[in-house]
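One chain follows as structure tokens, the form predicted on its own.
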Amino acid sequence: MTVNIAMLGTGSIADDALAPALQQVAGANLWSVLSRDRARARAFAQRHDASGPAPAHDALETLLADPDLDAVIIATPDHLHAAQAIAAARAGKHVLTEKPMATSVEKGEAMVRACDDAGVKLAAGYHLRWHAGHRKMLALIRAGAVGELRHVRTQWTFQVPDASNWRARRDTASWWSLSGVGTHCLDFIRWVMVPGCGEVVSLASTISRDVWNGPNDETAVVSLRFESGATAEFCCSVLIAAPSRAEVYGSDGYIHCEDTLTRFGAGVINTHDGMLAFDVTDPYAGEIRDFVAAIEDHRKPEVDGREGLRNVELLAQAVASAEA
């Protein structure tokens, strides 16, 4: 089976990730591409090597109406996903979407009520959870290397020169660190605690808006924590320019990676017991695989549209603690 996807945007993380993680994949085959601009349609297809008899599209209904297209890839500014998803559900098309689902709570419950409805894949684009390091990392905590969890930390942070970035904007976004990069290391913490830790019962936030003044979010602190009683804590920014980090702490050990919350699958992670090998592959690709495997097994995805909008209840309520 050969699942034909569309890149719903050209922007940099399809032009260079996404697509070209999707040529790694096995039974994916790009077969369409959206842009606002034909000619960047065009210039994107034949770049990627899209394969549909009509492969550019400026607008949406032609592109869903194709009935060889499987599947879409959401790589559009945050405040266009609702709306995509929503309606690549309504034509039969399965989703996944790129990080955070959407810039609400009621938009992530009318794309996960969509989908369902309409009996598609959902899924939301958290790529570290497929850095092989971390499921390395994950695989040793499941077996109880470190104990019983105490603390998780995660930090990514980058800097920008000003505020013209979309995410800095309210029509375009509802955050901009946290959607940036925090959602990624929301999502980090949840990947690793949820399991053997519960559910979010507490969460605790500052954030900063005061270089450029501006509606969004320009650092954030965010603490949780669990049912057990463990806590985590992350810090995005787009103020700093800083290694990335995540540590894990338990009863009995810990982990600490380095430099492994980017967008690629590099990085170093030492453990209490030394350092912990690793290959190094593409993220993206093992999230596409997932997806494409979804589709083809008829299962959920690795990171379903109820744990995207769990994320993003959570971001909701990180801006609402810090305004509080």
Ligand SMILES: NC(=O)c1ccc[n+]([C@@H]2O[C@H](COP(=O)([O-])OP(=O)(O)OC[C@H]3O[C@@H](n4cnc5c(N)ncnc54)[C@H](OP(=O)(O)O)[C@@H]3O)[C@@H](O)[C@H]2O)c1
Second form
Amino acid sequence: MTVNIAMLGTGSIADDALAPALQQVAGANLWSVLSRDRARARAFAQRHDASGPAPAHDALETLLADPDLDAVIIATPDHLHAAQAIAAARAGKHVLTEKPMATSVEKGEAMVRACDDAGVKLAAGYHLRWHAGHRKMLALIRAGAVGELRHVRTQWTFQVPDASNWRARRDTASWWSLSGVGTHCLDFIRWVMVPGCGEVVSLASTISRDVWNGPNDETAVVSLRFESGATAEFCCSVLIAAPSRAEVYGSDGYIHCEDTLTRFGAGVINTHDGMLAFDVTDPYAGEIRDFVAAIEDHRKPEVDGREGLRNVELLAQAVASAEA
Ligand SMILES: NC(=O)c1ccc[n+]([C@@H]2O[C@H](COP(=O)([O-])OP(=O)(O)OC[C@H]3O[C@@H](n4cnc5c(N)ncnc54)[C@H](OP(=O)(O)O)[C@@H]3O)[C@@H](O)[C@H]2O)c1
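Having seen the form predicted on its own, could you now give me the structure of the form predicted together with the ligand?
What follows is the entire complex, opening with the chain shown before.
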């Protein structure tokens, strides 16, 4: 079986990561492309070998009307994810949406409902779960290598030259650093902790927006407590150029990930027991492989719509907590 997939959006993550990753996945086929500009869609389709007979679209309706299209990958600004996912679901297409899944809890809930009603898959794009080193690390944690989980800390930051990006504006995004990288920090924490530590029971945050004084967070520091009593914290920022970091602490040991929270599947992982060797593989290919397998095997994607929604709920809580 081949799953024909459309790319919605021709920007940085679609061009640099998702379309090249899609080409590596057996059974996945880039079929068509949506851009606001037909010529840009055509150039993207050519660049990435889209194979539909009329692959370039500048209207979502015509793209979705194609009976040979099976699924969409949504790689547009955050405020468009919900409407595009709901339209795709109503047209019977499976959805892999970039993170964060939506700009509000209500929109995220509407996405989950629309995909459930249509009987299509909804997956959220948290590629760090397919980092080969992270997967080895998780297997160690699940096997008890660090004992009982006590605390996890993640940090991912980048430095922007100005506030011109759509993430800085409230009409196109609800969060800036939290949307760009904080949502990944949070997903990493939930992936490692929820199965053993239970759900998040409390959250507190500090947010600053003092360099450009816009509506959305520039730096956010968020702390969490889980049902087991274990704790976690993450820091994200658009003001700091530095390597990313993830730290896992348990009753019997620790794991430190140096610069593994990136797009590239690389970095270094050290444990209390020595360095963890892993192959550098494309994490976006892993994400798309799981999406395609979920469609073929009639199972949930590894990061499904409900998990994407839970992440959105906690991002919203982080802002509310800082404003309280
Ligand atoms: N998982 C990851 O590692 C990762 C990394 C980066 C981004 N993302 C997510 O992917 C999504 C896209 O991010 P990006 O960095 O690729 O953004 P980007 O470079 O700005 O690209 C977004 C694309 O969406 C299309 N678009 C449609 N309406 C738009 C509008 N009103 N304003 C701007 N662009 C519009 C544009 O394509 P046309 O001009 O062709 O219409 C644009 O190139 C976001 O949700 C982001 O959070 C995920």
